[in-house]
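The data below hold one chain only, encoded as structure tokens and taken in the form predicted on its own.
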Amino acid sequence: MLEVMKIKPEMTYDLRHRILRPHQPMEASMYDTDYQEGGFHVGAFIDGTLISIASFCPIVNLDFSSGKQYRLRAMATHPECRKLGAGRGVVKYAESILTKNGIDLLWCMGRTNVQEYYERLGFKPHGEVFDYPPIGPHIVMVKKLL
């Protein structure tokens, strides 16, 4: 059975090193974001393991319409529990949450080859895909709550 809830940020290091950053060292999974105020992370488990994972800051450092939004960052499944709605349960439960505070807009920077996956978890792409380094093509998604 899968259990949705917040978790400290440590939790998260292990699945983004291993599903998002495996060529870098550890400390690359460690964000200058997972401890500021008003952040929180979240996490899927089955059967007491942690299968995945994504954290949610305050940062509003693009230009959009709303004032009151909050960033995506390091979404991570573990490859062999995809496809259990886990992600989908982890971004469920965050918007729950968002919603609750007044936050009427998400948004992330997601790699492009996961941006139909955000689409199907209702964000549109915003502005052209871009590089990331070292990481690759993304693109910023958008999501409104309210």
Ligand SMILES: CC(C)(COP(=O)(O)OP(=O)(O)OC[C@H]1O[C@@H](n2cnc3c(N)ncnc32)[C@H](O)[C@@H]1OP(=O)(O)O)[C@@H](O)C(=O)NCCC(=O)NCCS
The other form holds:
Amino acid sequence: MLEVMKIKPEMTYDLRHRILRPHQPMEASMYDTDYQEGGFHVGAFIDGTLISIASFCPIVNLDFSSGKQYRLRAMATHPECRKLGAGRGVVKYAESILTKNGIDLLWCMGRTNVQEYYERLGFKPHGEVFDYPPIGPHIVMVKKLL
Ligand SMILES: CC(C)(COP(=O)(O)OP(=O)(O)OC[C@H]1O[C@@H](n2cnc3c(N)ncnc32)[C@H](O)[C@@H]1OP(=O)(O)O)[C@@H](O)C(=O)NCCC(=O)NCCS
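Same protein, different condition: the form predicted on its own was shown, now please give the form predicted together with the named molecule.
Up next: the whole complex, starting with the chain shown before.
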């Protein structure tokens, strides 16, 4: 059974490194926003094993009309546990926290090869595709929460 809960920042590092930044040193998977005030991290577990992660931070560096926005970072599900709803479960869990706190909008820089995943979760593309070295093409994806 899938269990979703808040987790500590350092619990995300292993999956981030293995799935999102395998060709970079572990330090590249420790983000400057990890301990930002108001930020939090969510994980999905199957039988006690962490299989999906994402991080949510109140960083404001894109100019949306919304007053209160959060950024989703480092979304990843273990390759053997994909398409089981874990990623959706993590994002929904975070959204319930964010809406309770009056957050209007959630956005992320999504890899274009998973744009459809974000669209299935209700995000919409915003602006043009851009390169995000060394990872590759990304697009900003935005979801109105309220
Ligand atoms: C993208 C990723 C996080 C999805 O995680 P997941 O746990 O498999 O996602 P879910 O099972 O919750 O999928 C939710 C929905 O999106 C769909 N979906 C999942 N991955 C998809 C993909 N790669 N492309 C298109 N649709 C996808 C699912 O079929 C499901 O659709 P539904 O509406 O029929 O239910 C996972 O594939 C992953 O870790 N990819 C590699 C890392 C990555 O690219 N992360 C994003 C960085 S921006």
